[in-house]
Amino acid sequence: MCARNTRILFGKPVADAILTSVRKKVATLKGRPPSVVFLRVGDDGASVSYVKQKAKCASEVGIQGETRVFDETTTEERLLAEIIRLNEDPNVDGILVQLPFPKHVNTLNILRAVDSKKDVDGFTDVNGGRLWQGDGSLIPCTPAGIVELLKYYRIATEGKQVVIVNRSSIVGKPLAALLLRHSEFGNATVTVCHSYTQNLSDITKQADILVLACGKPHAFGRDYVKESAVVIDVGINRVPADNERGYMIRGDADMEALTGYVDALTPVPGGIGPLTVAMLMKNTLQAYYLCQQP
């Protein structure tokens, strides 16, 4: 085995290209700019940080963002009433419900209440069904961002073996639908693995493109990965470290072990993360167009 020149697939240049396109299109709109409302329940540190990042990005591309915060004791009925009001507000194009919710709130009930035209996260059952039918326009941001990354770096998917280690409705399932589509960056043979998959390494070592999103830091090294693979790491894990924060962010892939072994690899941080936010802005602009239709 000889050392490979592993290509590092940074997300920032891809995200910058998407955001530049969104900014230019927003600047040409007549009347009010696209608008999105972020709903957050409680003060979970990660949720606060994520919403701030999204709101900041919206402002930078000319999208009007508003954050509405509810106490952790807020009832499901109160949240549903707020979503219904936003659905009916002609000045609101996008609704983003920041997860997770407190245990007393049924997440599916909240997500399903969002108008499918304003569902900038692509989480409603309507948009999920449309995606599997091949005509989705509001697609979950992380899977959509992964496809944009593949396009940008010209990583072919047609006829390739893709293994996704995640079966969530946020990443694994919608990404499988996207890569199965009859399109230039689709036409893949897709296998979805999960916590009950047996002989996982036997399956992942077959992958031309391996997508990791299972929340196990550094779990996937050379024993799990084919030498010539492209590894897309979506894992976000806090690993204890001797620094001010007391932790470092690391992915599911063992980047040190895989560098020089695989063909290409996304870093964590700096890989898929920026693309998730960029695709949210693209979805908000798309929601604006949808809401303008009679």
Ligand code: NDP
The other form holds:
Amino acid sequence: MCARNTRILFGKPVADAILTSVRKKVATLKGRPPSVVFLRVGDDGASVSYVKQKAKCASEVGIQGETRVFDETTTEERLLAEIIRLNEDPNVDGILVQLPFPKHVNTLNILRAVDSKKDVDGFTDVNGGRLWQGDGSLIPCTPAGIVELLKYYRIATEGKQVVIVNRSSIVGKPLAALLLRHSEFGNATVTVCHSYTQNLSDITKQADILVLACGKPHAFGRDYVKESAVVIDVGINRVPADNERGYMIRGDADMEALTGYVDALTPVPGGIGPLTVAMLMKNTLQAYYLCQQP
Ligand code: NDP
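Got the form predicted on its own; could you also share the form predicted in complex with the named molecule?
Let's see the whole complex now, leading with the same chain.
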């Protein structure tokens, strides 16, 4: 068997194209720039780092980003009051609730309280419902970024078997809704797998496009993947390492085993991660337009 020339689908050029477009549009706006508030509770290391990246990216494209940090013990009532205040603030276009929240806070209650026009993560009931109806405008950033990556690299989805190993509201479910749309980068036959799925490898091996987001470092090698598949690796796993940080970031795919075997593969880091942040900026601009409407 001769080794395949596996294409590595880097996220950066796709993210750069999105960010350049956002930056240009923001530069033409009259009055104040679009603004987004990042709400973070506690000091979870990954959350601190994600919010920093998002705030940095916002300032690079001319969006005003403000981070509000709440103590780990903050009550749900206090957070709800803050969301209501931000909903009513005409100078705030986007509200991003950085997850996870501490256990005593009901995350769904908080997400549902966000005004759907300011819901830059696309997690409210209204935006989730619209997405399933095929007309969403604020779509969860990671799945939206995956579709942008497929478009950029001209990877057709029509009629393809797509298997998603994840059923969360952040990744798997909204991605399934997007790929089922009656549109050029939809029209796929979608299977959603999760921890109760039996004979997982039999299913994942059917995939023309396999999306991995189950948070298991290097778990998916050749036994799970069809030769010639396109593998989209969403997983971000901290694996202990002998370096300054004490860890390395790894995906769910066994990249070493799959390189030379599959058609195309997104790297981790450097694949879907940058796209999630870029789509957040696109959504913030969209939220600005929505908030300007009477
Ligand atoms: P969740 O924990 O909510 O979802 C994990 C999913 O994987 C669940 O649906 C779970 O099933 C499924 N799963 C777990 N173990 C197995 C198994 N053995 N076999 C089959 N399915 C399994 O996490 P998220 O959706 O929030 O994130 C998933 C991954 O994606 C994480 O690594 C996260 O860091 C990463 N991520 C990356 C982003 C990016 O920008 N690149 C953005 C968001 C997330 P069940 O529902 O039954 O528990």
